[in-house]
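This document opens with one chain alone, in structure tokens, the form predicted on its own.
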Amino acid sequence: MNNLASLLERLRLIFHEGTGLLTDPAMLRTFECDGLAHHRVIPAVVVLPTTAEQVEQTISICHDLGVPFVARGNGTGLSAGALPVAEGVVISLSRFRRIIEIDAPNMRAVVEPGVINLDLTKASVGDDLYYAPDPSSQQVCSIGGNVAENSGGAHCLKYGFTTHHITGLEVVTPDGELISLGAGKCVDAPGYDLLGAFIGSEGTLGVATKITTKLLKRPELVKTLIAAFDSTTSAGAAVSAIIASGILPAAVEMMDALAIEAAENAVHCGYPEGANTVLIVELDGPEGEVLAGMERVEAFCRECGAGELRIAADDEERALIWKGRKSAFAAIGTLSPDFIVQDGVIPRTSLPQVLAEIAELSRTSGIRVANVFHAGDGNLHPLVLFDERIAGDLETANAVSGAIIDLCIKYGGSITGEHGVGADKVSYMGKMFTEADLDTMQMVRCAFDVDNLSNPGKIFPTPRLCGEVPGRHHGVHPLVLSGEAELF
């Protein structure tokens, strides 16, 4: 990097070498990938700021020198969304761990982006509140990372994704300006929904340094059921029956035989023995409503062929059921040395056909696929198992993984539900969107980041220069000439 010497000289005025500023190759390797470890790039520099001012200064330096930067939370992402740029800076926000305020009367919290998802709920227990978004990695993932990817979780069926629970952000823009987005603790803000644009933008529009979230009242009663089925088809029929009845569960999760085996190996969760598929259904809310609803859920499951059916007797048993589900991704490591976690969405009614086609892909390729997913909203998480030590296994696994995403598109779904596009799914964006669609999306990016320095190479397969005419890739857009590009 031509600017490396100048970059380091200026960063050393802000950070201490070896603690806040990392340049040692051995230390840099720690940041070469996120949870999708087969994408790896070693960055030129890593900084670990502790204040918003340090983030501002770092990004201002990068802007002045034309150096790309990538914000990183706890590195649990599964789309290579925090993949570094070889000649760039990684801004690690892992030291932003303060829960600044729990405002119980307004049911709001103000946190720094490095706060662990589950820690916010733990901090709210005394006020009988909790933070609803609950990715499977909630014990280790950061809220800043959740904002970047618009993460969901098991309870997104009823409670929605991260975007439904964030009311305000403090953000450093790609040119180094500290701004506020959203309404903060208020209900809504006038003007463009810049907050909505930023959440889920995967770090391409800037870096969040402070986050205001909603908190919810804990429900009066929670009931969790686990039911065993002889096939994913019969379990899927039960899901359709439950949703069609008008019941809105807090969560509906499905796991197939391979996923069950892995979870039992890892955490001994006591799922029904010999089950081909298990369905986890959770209801929450007023006691009378939950009890009546659970009776109907039981009936639907039995009508669709459920064998063993069990309702958790207490919080301990309920926690064990969820421990099995939430450990499933990591637990696959007990069955295979390597695996790819995929993430796609299909219409709920297409579950039987898509799962059958995934099974056929597995059979013909010889690559095992474990299925564990949010059945209630059709968000699939197929786990493609392989052994990188076997010649050709990785290539075959990648082909199966890609074919699953093609299936999601074929059935009218999406290439991602909550893991994001990152670097991993860039090549699939053109299959789902037209070139004009992609150009229009990038007008938003250009309004924030004219120089394409903020997490470049993510989301868009062919990033265009800001100012180009959408769809034509040449000429200057009239909004740029008029000085009104900031108006989108």
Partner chain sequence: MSSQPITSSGSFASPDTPRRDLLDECVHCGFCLPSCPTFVLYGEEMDSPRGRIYLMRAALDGAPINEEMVTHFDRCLGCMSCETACPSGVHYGELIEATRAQVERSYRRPLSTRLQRWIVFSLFPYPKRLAVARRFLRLYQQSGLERLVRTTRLLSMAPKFLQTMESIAPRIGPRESIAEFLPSLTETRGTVALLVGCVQGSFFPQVNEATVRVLRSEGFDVVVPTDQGCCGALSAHVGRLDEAREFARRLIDTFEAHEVEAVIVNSAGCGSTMKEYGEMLSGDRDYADRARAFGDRTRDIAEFLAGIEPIAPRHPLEITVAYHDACHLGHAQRVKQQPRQLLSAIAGITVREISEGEICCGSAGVYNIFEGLAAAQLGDRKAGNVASTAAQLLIAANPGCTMQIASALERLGTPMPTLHTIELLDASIQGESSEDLLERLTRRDGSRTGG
Contents of the next structure:
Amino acid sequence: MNNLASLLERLRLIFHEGTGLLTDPAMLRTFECDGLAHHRVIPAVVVLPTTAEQVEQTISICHDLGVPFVARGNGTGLSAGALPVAEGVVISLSRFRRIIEIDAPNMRAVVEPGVINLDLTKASVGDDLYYAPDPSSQQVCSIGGNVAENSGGAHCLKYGFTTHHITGLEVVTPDGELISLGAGKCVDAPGYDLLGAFIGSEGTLGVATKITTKLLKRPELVKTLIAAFDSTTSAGAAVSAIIASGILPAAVEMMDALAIEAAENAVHCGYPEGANTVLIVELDGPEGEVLAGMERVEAFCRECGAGELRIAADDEERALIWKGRKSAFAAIGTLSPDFIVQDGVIPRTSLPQVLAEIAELSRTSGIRVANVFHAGDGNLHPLVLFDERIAGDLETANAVSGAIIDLCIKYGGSITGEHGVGADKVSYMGKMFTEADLDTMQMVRCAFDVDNLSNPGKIFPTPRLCGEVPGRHHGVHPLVLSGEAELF
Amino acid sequence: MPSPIATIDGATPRATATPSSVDELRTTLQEASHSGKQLLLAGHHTKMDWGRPPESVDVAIELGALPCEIEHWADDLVVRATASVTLEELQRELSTRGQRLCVDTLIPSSTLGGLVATAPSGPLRYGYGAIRDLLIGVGAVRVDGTLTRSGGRVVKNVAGYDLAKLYTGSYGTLAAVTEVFLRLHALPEESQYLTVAVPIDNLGPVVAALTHSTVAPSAIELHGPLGERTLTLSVLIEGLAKGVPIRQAGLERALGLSFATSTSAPDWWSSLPGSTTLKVTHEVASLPQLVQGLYEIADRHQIHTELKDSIGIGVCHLGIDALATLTLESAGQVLGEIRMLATALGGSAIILRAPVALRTAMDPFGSIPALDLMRRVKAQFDPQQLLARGRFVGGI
Amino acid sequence: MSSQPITSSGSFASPDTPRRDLLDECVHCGFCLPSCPTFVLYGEEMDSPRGRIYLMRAALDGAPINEEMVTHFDRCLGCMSCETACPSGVHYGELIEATRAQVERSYRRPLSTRLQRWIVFSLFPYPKRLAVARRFLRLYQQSGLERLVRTTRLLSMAPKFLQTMESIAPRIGPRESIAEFLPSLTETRGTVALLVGCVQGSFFPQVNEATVRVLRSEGFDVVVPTDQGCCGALSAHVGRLDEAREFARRLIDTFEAHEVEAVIVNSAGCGSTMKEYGEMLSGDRDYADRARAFGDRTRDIAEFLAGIEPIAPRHPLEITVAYHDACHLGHAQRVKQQPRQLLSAIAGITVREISEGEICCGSAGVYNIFEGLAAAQLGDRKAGNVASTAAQLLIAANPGCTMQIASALERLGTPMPTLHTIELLDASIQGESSEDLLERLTRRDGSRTGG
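Alternative state: the form predicted in complex with the partner chain, after the form predicted on its own:
Up next: the whole complex, starting with the chain shown before.
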């Protein structure tokens, strides 16, 4: 009996064919990619577990048979992090999605991995709480996926990323063991911070089956300002002035002329007319702090040459400002038939130089680049526009997109700020890190996944052979066994 | 830097290495690991009474002699500093540009390397996060002498594994941290410490009101000896001068209390209580049960206990110096009762620091989940188990 | 008829092939997933619009249209919620209708399913046959037979779809025939025509009566063409496109005989299809232009009334209502604000929003008859959300929704009277008090369980 046949035979004991277990080629094909659709691989099998036991059993079977597996949330990732393996199993967690508990007194929630990010906030509204990380895809992305990617969002400047908001995980390790990492609803579990290592490991260290998150109190007041500038440089100066003054905005977003045009086309967001660059600054917190802070932000913007400047008068106006920003990616479709969304980070103060270099790249290549970014933390999302129907355009666009990432590395930044490395940016890892750096990271992987079965092919350009490690212990520590040490 | 380690927990290192550069450190580690020497990494020796006593130490590697470098990118609110820099030195340097690392100086003159290795939890964690949350990049030398880096100098960065998290709180058992990249904050325009006495029977509503308040304090601490039925609550509000008084008034309204205010911290604020210190974690809202339980334990055993809880974080430090004077059996019983209480409230209790006898007789960390996986991590980084063998959880 | 040559693309054959350029507009972002009722139910990629687009592409590339694939196409309610959610503007509705036409042509369903479909499509699109069915149903309900059947659970032996039809059937009241021409009650502002609707006309005649009264009060002459047939919506939604086109042509013929400024529709499903006649008949030389003109003249009653200056005085109604967005009104026709605007303009009315309002109630034309289980789950979900508004009255603008939600609310043990937007407006204009209105509705609904 070949491997696939025995795999299926054993999976059939856990799942019902056609509902929890998919083998029909057309059905399998719907799982061939995530949000980054040009990376495609059809998996051998898809399972849709609804319990931790099913995940555990599935991974145990994979472990026994040496079959690779890839966990997938709602398939919205932008780095091909959930790209299947051809001979492997996709573990789709999209129906493993109960909100188990909203624990308002302890400011915690316990959820299953398939729960949609925004649904957690919706479920917490009654207690006047919310879940802070808000990726632009929050209405659809799953919290399990957020854990894998350590997702950020527009408001992570002030509130941090997923890793700052998860206190406990139940995970199935790549050898099929159900364990808990972190401290549940508490903090600081004694021992290594495996929770911190797991979050952002892009599914390569196992599969989370239960997630304990922090919930935050909704701020007393939120104020959003939009200001027009004649250049990204003057807008950048305003950002520097604001941040240097000690104000920590909840979000600072910048869009250039091309991005503004796209957003206006798509959602008529009413941004200041004729603006070369717009800056969106949001402050939240106690009323006294926000009002006093906003006065200063306004003054800094004016000093740096802001033209039209508006503070949203109500929630509706505020929502419209954000609608323009959050729809910018999809709206680029109104300007260009095809585009690449890039994700890179630079030290914020290098913004003027990097933007000048991007403009130069665009000029010499003839490829248009629209810029949307989280200006507060230097996270760039250049949108590289091209037309696949024009011969050579795709290649040039790819080259420009790659050159932008090289710029990020050159200026001391990162190849990804929130989308992850996935399969897409594997080849850039060697540019950002040394062999030794990558080797050290893979030591963690070897501790979790000796056989390299959990989401192989992601993050690392070449897998490390874990081999037999001298001094490796399983079970009870020999010192404890020998009575030389004791566990109280 | 202090003079080299004479003894650690009663053991005398046979040799001391004092590398003066990262390259020297690499060579030292490479050679020592090649010959299978048992090693101990040390900074300024401020936490030698933390963790389990190491099994044996052949060579103490003094990292305090490594060059002190601070590279402050003020406009990016990021700093790079070498591990031998002390927190006080760093704060002094940062303050010249109106910034700070939002970490409390709980133990004077400890190095950044030591801070990362032990990850103590202080009051500012409530408003700004713990060390793990502010550490954005780290350079470290593995036991085989390999220099490695993870993270970087930008705050937002998800490329590769976050090894900084793994090194944080690892008690020097994985690698020698040589440099850190830290996220900074601006010094606040104004700070007010609001203090009031709270009867322990009234803690429930106070905790609920504080944790669900929109006033956004930077820290909320509860402190006092457990003998009395009243503790001191102190709240730090920081921010713009215009906003602070409004927020104070808001908090007083929400709590129905009126505070004494001061621009300087209470003397107990930035410290860990006692010289034998326990760290108890608990679910945030269970503080009243914790305090009541601890009160009963202290009363039953007639031991003086100083409590300091970071409300809203769920970390409680207990200074129980009497533990060191009890018989080991009684001390064990007290610890057992505290552990049982902490476990019932969702958390755990560890001995943070204590005389060696206590830490030898009982496991400071207690039983912990995922230990096997931790051993596997250790085995990858330090296959011969040379770095501080036995000092960490489960004898790692 | 279309004169294009028959070509085949993968497992699809023209005409009515899902267009590859439309499929390629999907960038695979997944924003449609949480808006899709079947993804909400099943959590499977293939039960989401993104997954179905993938299946269409697979079929276009030659994957066989097998039972598994058809299952996932069949499960789509056609609610168009995904079109509202899609940031890239994918024309999903057009794609799924074309796909269903392919399935109808090339996939042979099991005998029982075919029989079921034959019964449904021989009945619902034919007002005269429905009128007969209506009389039987009224007799069934009034003779006590219904009570007998329900207490003895006699129906549990019948096919599932019959049970569903029985359970959602509304109370049948007396029906007055509507004259072909009804003049304005005040100075005439214009002339409009009214689509009676097959199900609306047969089972909810009071909605048409209310529509006519309000239009006349607002100064319009109303033409109600006799012998109007089905608009073709039910057929179009399940991919019986040729049948739908034939219905469309007949309806255009019937209404073209009258000179009107608007064709008024009070059934969301019919309205959305009629507005798309232009697209549906674009390949028909004789009808293309007329179909487009007809579509442009079509107005939902709420849309029409919100666009004119009201002249009939509204009287206050102290009542709290929950407003349900019918998918084919909210998503397909993008008529969301207008009904709320009309209701809020009545003094004393409080309009409550229903949470998960964008998710379909499970009615979706004849979906609840063919896909009973999914429909019942969606109905329960909707009923729960409606019940938690604690409103006194549910307002919906589509007969299918009304039947579906009312029966689900009853199953849940939280019955709530249901009215069409226009009926409430009518009550206000007529000056009925909220007490009288609620009492009338209680009498109307009686106790469906016969107890």
